[in-house]
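Listed next as structure tokens is one chain, alone, in the form predicted alone.
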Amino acid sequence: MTKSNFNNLVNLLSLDSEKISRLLDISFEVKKEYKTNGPNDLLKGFTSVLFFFFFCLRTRVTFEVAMAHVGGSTINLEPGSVSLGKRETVNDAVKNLSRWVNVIIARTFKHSLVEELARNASVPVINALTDLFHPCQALAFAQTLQERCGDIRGSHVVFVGDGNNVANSLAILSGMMGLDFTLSCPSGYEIPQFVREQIQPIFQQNGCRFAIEHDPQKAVASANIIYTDVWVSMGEEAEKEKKVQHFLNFQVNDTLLSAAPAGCLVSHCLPAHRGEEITDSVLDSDISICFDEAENRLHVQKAILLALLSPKYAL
């Protein structure tokens, strides 16, 4: 196989089907790896640095545990322990911690920063979150819809709420894996445009559908899989009020679950708000995959690492 410029990951575009594919094989294997044998030294001497403007249970914790079990360490850099674009600039902080550490793993508010650092760092830069994308929970889930079901290839995903980070980067995930996509949001709380114009090509290339659905009960008649989220995502706090009202009628409970086929999964990238989004009798039932998809985190994040920083995994 030729191997590629994997320098980032910023954003599932810059990758392509088979890429995907390869890191998702890469996670399985080192998750059977771990199971059997436990931590190795592959990234011994190796240094990542969390570079988080707000906390988050599952991703602080996947990554410095993905980053232990390969041998390498973790620094923290609380979000007040340094002033990013006050104290110093996003150009000369990156190039301070490029000569220090192997990888930047980044959590932001604004997508534009994670690029800012992309472009600016000489050493991988890995997007944990930022309020477009959210590669690595993308990749968490396509583990674990094939863990449950093995060949994926034709499912029909189904998010239901806002067109959020988490459902732009599933529904390029879906596109890739040649899974059809559906988003069921109330008017107005759609995927951007601009987001929806770069992703309609992949959905074209592998002959699978995207597609917006403002009734949620039509919208599952076909899913394989019903996916949610937080209805107001960290940073929209003040518009909490209006955004419910909204998003009543987006639960996914068991009278939304009826009009799904039976045999019908459900995930959420957690945290979630139980009895908001979601209720307690679909997220704690046997086909909640939401927990099996938190475990994968961390293998899917390990395999990131790997093929960023270990030739042997490159892709």
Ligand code: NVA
Second form
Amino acid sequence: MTKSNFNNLVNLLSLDSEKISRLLDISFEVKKEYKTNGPNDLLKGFTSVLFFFFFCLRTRVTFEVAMAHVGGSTINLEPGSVSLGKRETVNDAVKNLSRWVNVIIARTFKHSLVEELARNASVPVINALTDLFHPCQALAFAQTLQERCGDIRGSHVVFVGDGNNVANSLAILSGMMGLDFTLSCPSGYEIPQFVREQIQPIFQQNGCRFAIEHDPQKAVASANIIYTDVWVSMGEEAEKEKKVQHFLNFQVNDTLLSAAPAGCLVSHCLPAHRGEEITDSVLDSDISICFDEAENRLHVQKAILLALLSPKYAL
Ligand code: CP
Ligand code: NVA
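Please give the corresponding structure for the form predicted in complex with this ligand, as opposed to the form predicted alone shown earlier.
Now the complete complex, all chains and molecules, led by this one.
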């Protein structure tokens, strides 16, 4: 439907710096437009299907609201009712959906499943979080940081927490936007090697630095923004006791912030496990931009939908 080769958003690695900038420009534009003029008809008659295999608040609501703001509609499919891969093959289900709807938005646990959906669908597929990546979150973070700081090139993002889905996407985004990125995690919780291998050249090309620092106090010493996420992600509940023990020194609290430069901001993808990875005093403070970032999920996902579905916004 679009002229661009931006056909799916499964992983930010399929984008580049220019496409990310363009997506963010669209996001700023649609945010301003909505705040000035309210809803429009840009995707009137378009339908999205939401397919969430896991708990969700922000992603589901923001995609539904985004579609409503541009005149489109949404179907929420309960995975249990579809029985994907059991009642019929994933391939057959996706080929059916592709005949009826314009975009498939899926939160699967295994990243390989969202890749399989994208391979088999003839309409765009958007990753709404997998065990490996959360591209929509990373894009909302970029918009929020730009709003707060203007030109963010050269800023230092320090992720204190698990080298998991959110960290992976933030690292890719940082490399593509020319931001330094440090992961501070306990040994054994680093970003997977295959992701590191793919992002290293991106950091080199864009003149920025990727690092891992196991001491959180050292890691935040030159941070412009500290980011964190839950220690125990969805699907990892059985590891809770072990992980909480391993991450005890990685809480984002006032003591850690005293090791960071003045003016350092903090964000979190949410939901937060208050009192574990972050304290109330930090999450609710003026330096916390997590709720602005949650708002920007709406605008940036609207931009993604437009870029995928409307030739006028093709990247
Ligand atoms: N941050 C985020 O994706 O939140 P939900 O799991 O509530 O969608
Ligand atoms: N790492 C978290 C992110 C939630 C948005 C999880 O996977 O549960």
